[in-house]
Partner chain sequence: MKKVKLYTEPSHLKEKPSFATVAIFILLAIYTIGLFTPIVWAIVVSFMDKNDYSNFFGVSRAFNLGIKYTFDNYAFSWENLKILTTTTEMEYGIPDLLMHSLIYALGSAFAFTLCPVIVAYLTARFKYAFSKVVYTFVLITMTLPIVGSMASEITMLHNLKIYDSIPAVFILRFNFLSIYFLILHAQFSSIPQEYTEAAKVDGASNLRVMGQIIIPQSLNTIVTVFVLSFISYWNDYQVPLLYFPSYPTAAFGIYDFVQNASPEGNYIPIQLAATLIMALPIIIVFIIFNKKLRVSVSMGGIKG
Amino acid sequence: MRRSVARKINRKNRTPLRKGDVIFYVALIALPLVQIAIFYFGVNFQSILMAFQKSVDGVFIFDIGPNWNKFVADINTKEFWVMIKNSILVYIFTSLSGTVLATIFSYYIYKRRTLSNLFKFVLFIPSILPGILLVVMFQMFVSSGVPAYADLLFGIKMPDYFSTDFATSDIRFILVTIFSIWISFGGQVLIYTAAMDQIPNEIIEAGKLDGTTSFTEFIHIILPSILATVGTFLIVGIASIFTNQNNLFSFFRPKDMQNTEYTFGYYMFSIVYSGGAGSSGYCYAAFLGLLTTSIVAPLTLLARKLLSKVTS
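Isolated structure of the chain on its own, the form predicted alone:
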């Protein structure tokens, strides 16, 4: 009875929409809706169809057999499982290790410690410079700068690990992964610092009155307060395990790489890149994308559920 009366009152108090307001609202959301319809639903719908198709002279016809047979052949190779391992390692280092380091640096900046503004500037540089410029800078630093300093200070002769002589070396993969951590570091620090700034000062002051140190404040006050933000990064990282290219294409030409350096995301990219428009590579890449989505989606939802339980 009370709810029905409240609804009648709310209806009477509503301001009727004017025609001009409706036109303005429709015009405001029209472009975003069209973009979502075309570039999200349209593209993904076509990709789902391609997963069940093959290409014959540039014409796509429904036949999932070639995609399935190629997938069965792939999983029986050593290189396939190396790609899976590399993708998981990239997630561990960029999401887990990167998050741990980012929260520590964010706390240092949040506390306004010595040179915190300088660290903030240095960490934010990758967020404002073009990605290919950062790749060139990093590659030159590792190839020329580090060997020169090692020779000058310690007399150690270091090779150029980005040369083709080290195409099978795990060191190149590690270096590229370090680069991926570095370029994503600034964005994480920015968001974590902003989340820490939202913590009420009363809580921090109460902790100081109780005798908390910087370490106990970080563990018992700061981390629980920003846990939802940290969890968001970890969940997003899970969703991108099989699509993360680890910036391999920016560093190396396909012919300069070995399969042992591939991630699963780069493998799918290379299939499309080398095949060209209208090739069966599109269909197989779509098939792999649909298959990995069916694996990652439940893991992402499970991680989100676990996070909600921890933060509640």
Second form
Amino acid sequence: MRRSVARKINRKNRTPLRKGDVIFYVALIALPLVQIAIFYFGVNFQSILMAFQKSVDGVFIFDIGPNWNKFVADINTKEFWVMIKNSILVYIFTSLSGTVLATIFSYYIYKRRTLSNLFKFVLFIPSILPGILLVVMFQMFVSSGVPAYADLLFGIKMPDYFSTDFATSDIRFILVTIFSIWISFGGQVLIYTAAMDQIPNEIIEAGKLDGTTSFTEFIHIILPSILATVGTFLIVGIASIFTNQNNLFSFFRPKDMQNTEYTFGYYMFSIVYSGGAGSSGYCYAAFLGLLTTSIVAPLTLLARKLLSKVTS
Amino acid sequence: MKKVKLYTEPSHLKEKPSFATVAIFILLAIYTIGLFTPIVWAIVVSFMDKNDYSNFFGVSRAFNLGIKYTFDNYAFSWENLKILTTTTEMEYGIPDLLMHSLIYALGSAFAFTLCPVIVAYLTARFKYAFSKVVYTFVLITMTLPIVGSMASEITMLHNLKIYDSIPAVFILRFNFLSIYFLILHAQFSSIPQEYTEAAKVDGASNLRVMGQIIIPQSLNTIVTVFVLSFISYWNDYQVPLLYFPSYPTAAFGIYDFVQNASPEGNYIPIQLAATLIMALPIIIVFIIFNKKLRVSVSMGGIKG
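Go ahead and give the structure of the form predicted together with its partner chain, now that the form predicted alone is out.
Below is the whole assembly, all chains and molecules, this chain first.
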């Protein structure tokens, strides 16, 4: 009896099926569904197939041997593990430290402190300007402008820190990562500020009446209120461990790159870039994609579950 | 008798700046200076005579009297800097790169906006069981990350014989699996059904209700989605590089001019001038839509 009542109530919330409405609905949704069928399901299914294939004269044949052997050969090299280390370091520095900085800066802007509107505008700029433009300016300024300032102001002769003649891969990796952190957290600041604006003023005022300082307000009221938003960014960032190229392709030509500067995301991109369609490189890229998805997907779901437990 | 005005404190109470506040201000100031310094340096140097500029005289000479500033770098870049494509071995100058970027960014943004508008409208306004399926599917795809499908996507374009064409990418962009679907769905859901019912009583068709009543009420959001997408596609150079290498875009032009500079273009002032020309359209878009974009980023974030 109760189930039939619930069903009736549920049906009331649904749009009644009228012929004209259904024809209109089907006609408009058909093309997007066809696109999804081909370019989401079709592409991902093909990707799974390619992971178990090799290329012979541009034709894909089922044979997991070459992909697996290449992967085993890769993981037995020192460079592969340096690449994994770089990827994790980039995640830690950009996602984690970027998130910490973004949260603190957001609180400053939320409290409408001195020049907060200017800082809000400035933080948004890296999200709008082409990344390659910022890379060019940053690289030329560090290579050319900074040595000029150092020489003119302090009499210090500085080298070009991006030149392979001078810089080691560690120095270049540090410079590139600093750049990545520098441009990474601007968009987050705006989102966190908006999330903080959603906190009811009554809660803030009640805290003030109880004698909270800015620090205790930040720790006990602000952070818990925006935890879901911050957590979502960190969770989405987990996949970026394997996709983040750390702007390496923008900074350096592939032939000038050293293996110890790679991240996993750059390595996968370089396989696709240098391989060409129909090549075994594409099959290997699909194999690596399948492997990383099988690691990242459960990790992301687990992190989401943990976050929902913490925030509930 | 004088009325006593009750004092109500604002919700953001003004406090004396603490040490932490001052420290954060200094950090933000350093960030602002750090961001603007290379940009200002690049703009100033781009106007310097290419022979006048040397590695040891950057901005410091900018304030010297008698320094020669010129638009020649911009004129030279516009007329002479070319990219040679490896696929068709054709040369493209800056005007061609800007045209390719405009076509790619406009078409992709249009496709990427149109599809979620249509699907979000249908699923929000027509409460069929299938609408819920579509909504749940979008949530699942956003939750479940899939890595490394680029090789398969390019292979699919080859198989369909539409590789290396800009319109093929429009087809790729015509999908609704993005945060914008959720934003638009919420937007369309918030418009009362009474509008639709009243229009239908007056004899309006479904298409007319969608096009003349519901969508105009959401035009602000739709335009913002379009502009954000346009900026994103204008700035993208890796997809054009891999998906249609025969039609290089402005963003790729910036990369190529700097990384593979020809002898006549291998001067920093000229490279910076070329870079700034190609970034100018997006800077203009940013100036025009600045406030709207900042609001939309926060809106997207909350919805996410």
